[in-house]
Amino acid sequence: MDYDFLVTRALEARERAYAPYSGLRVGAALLTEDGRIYTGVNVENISYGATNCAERTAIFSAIAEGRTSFKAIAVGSDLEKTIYPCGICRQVLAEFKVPVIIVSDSKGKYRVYRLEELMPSAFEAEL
């Protein structure tokens, strides 16, 4: 798996973020089992509860296109330090069993985690 390429795609996506309130642009790149990449950005709203994170934007876009099996997601922002998915995003990552999470700083330096490391006790339902 080419982590460098996925991080690059996340940082490229970041440029399209809509972040007029926080000024923090975030991008994500989601790799599906069949090799497709879906990108997402944070989309803010004046009512912060209506804001959507980059990770969820990427996952929801993939789901809307019929993709439900994933290999990895990379996330990067304008910050000089690595950015991590929020709790809601971690729960969504757990729901769709995204096994690898790559977190990056603004320059592309990254760390790789297994889902269980970032969300060890995810809420699960038996379907």
Second form
Amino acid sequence: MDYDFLVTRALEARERAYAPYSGLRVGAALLTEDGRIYTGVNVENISYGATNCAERTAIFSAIAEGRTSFKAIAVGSDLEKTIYPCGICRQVLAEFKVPVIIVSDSKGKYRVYRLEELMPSAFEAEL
Ligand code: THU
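Let's see the other form, the form predicted in complex with tetrahydrodeoxyuridine, since the form predicted alone is already up.
What follows is the whole complex; the chain from before opens it.
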């Protein structure tokens, strides 16, 4: 499948990142089962631990709008090299079973992974 459109949306979203502390702007674009796209950016905070990554912003925004089934998420940043989701974001991607993760460099060159590849043996429990 061609994910150019989703990567483009992630890199466009990146322009709206709030990243005054790290200077690294990150954007994400999440494709829902019903064909909608929710974007997200990293939102930093002077209390650094309060920062939210682009991937989680996109997912939380979709959940808040009532979307719970997803096809794929794309992420890209200002970095020339490909950016990969952090551990916390991988846990959230696992929670909502986002099956395909597209990681891009700043120019839109991307690689496609299955969730299981980036988050093998994810924590599951009968609670
Ligand atoms: N960041 C993301 O938004 N997504 C990632 O996948 C990795 C890191 C953000 C968090 C922080 O605002 C900045 O990048 C530097 O770590």
